[in-house]
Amino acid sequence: MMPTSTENQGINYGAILVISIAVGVDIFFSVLMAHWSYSWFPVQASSAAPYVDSLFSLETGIGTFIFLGCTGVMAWVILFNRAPKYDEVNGDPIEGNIKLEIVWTVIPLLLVLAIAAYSINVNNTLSTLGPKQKYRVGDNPAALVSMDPKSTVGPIEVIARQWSWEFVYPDGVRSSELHLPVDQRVNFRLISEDVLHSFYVPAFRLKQDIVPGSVISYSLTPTREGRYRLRDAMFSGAYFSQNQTDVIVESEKSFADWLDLSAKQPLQPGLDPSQPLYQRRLAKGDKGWATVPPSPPPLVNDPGNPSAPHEA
């Protein structure tokens, strides 16, 4: 990608030597930022989480590959093509090249062509996202959205609030930690009271903004057992960063023993991780700017650990 003056004197071999050894030097730090791309990321717990990382490896290595081989060219001109000082002269008048803009052109466009094939293609595969139904305050949301016919589990209702998240199994169980088998489809209906949510389980790699007035058929299939984070990702007021919890992936048979189990405890207060911070805050004079209180926490029947350590 350099342009070379050299077109009228022959063959410059020692030329073609440099280029070749930059472009294999390129080549190999390419491959092994690719390689250790995957290192970058949570431990994969669904079945997207291979699609994401790998694409995302392609690209590190496809953008490594560009961006060493512009900072390189940089690196050479500022190294071997400096003016000395007091020197006045002008550099080379190349004012351009047609072939040279015609390559950069066209080489970059099938590469986001082809990323862009790809990325459409893994969408497709995973077809997380069904449809988002509007309803009118006072409907009952669920009623709206019918299962994910590929879903074997659900649908699961996903209920996010100002700061807490509730969830609500078939069979009518209520927990704030999310329980789900492995290796099963499962449908969700995300539903949110008051204002933008956004449900994020990083090891998952999925997100899905959670939407008032809406409520989004959302389906994914987690793929390793373990506790991972469940973070709201979508800016949702004053205590948006506590507004957390954990998705417990598990057997089959631990998660229907989960339910039964949960299904004889009574109703109690769930998670509601603003609370505490929000009653010091009064404590003290409620001092700081304004914020509308927390809503109060849901009546669940496992209220759950936040003092497990979760894996991702």
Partner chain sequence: MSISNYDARILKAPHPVPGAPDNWKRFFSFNTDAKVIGIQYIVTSLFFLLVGGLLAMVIRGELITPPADLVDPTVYNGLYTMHGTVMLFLFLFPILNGFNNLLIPTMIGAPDMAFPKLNAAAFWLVPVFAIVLMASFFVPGGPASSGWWSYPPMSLQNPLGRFFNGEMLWITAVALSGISSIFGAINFVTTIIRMRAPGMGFFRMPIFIWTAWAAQTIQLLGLPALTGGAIMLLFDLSFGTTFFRPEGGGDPVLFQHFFWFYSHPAVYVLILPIFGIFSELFPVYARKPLFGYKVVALASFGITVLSLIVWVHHMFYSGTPQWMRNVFMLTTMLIAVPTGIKVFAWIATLWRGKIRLTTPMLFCLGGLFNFIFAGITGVMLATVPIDVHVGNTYFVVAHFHYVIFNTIGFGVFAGIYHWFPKFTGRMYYEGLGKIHFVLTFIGATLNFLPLHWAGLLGMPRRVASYDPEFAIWNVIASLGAFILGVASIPFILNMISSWARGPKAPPNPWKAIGLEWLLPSPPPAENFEDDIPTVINGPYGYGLGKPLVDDEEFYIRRANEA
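Complement to the form predicted in complex with its partner chain: the form predicted on its own:
A single chain, with no partners or molecules, comes next.
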């Protein structure tokens, strides 16, 4: 009886070619999606925005590569390796492939470490561009004047309440809209008069919670002139979605002129965006779940122009 011999199949160049093409197509669309992701955001209007967008672009590209790779393999199996009709036989058990187990363990580990390293680097950069410190209300006021010695403007007090914003500048000017000079590092003192709020300017890529009983120092540098939207991104009651106002970034001269002009204006009620909704509720009999009445509008020198169009 002749001994049986195992036929040497050799290298499957066809499979290598198909896999190489599939990986190349996957990389192409992943890079394309990472590039497209920049257009999903509002305009970049602060020095921090490019770093945040680059991190998001990297994560989008990696996520796209993994998603297309997994769905591509599943689609290939469904189209070309599906079982014949009425075939209910279990597939051959495959186990003990140490090389494959090492590959699918090491690759995700390297991807996670790469994302973590890049994220830490971006976070450290943002900490340099806009340092953040937290103080208790009642701390020595003299110590709060120079929260950020590198800032050239401020500190500007940002006062959040249910449901309106108030901004107090170093010379005492008060406004319902936030005015900032372009390309100047600005320091804020974030204060809440009631509950938890969130200072969120999408164009700045800034979202900072405002904690009751604390003063939070935060700095940023606006880099693009324009009118942007400030939103309360933290649920702070029934009308928190209306707690919005505009941030006007302008030239240094325009900012100084606005301060001089506003200082000459008498105090008047500022923006109170939640009041119309509350009055509508009262007109319908104040029915439904109990809500907190909005705080009285702040008295400001410049109430702003809520009808002016904003970019983002």
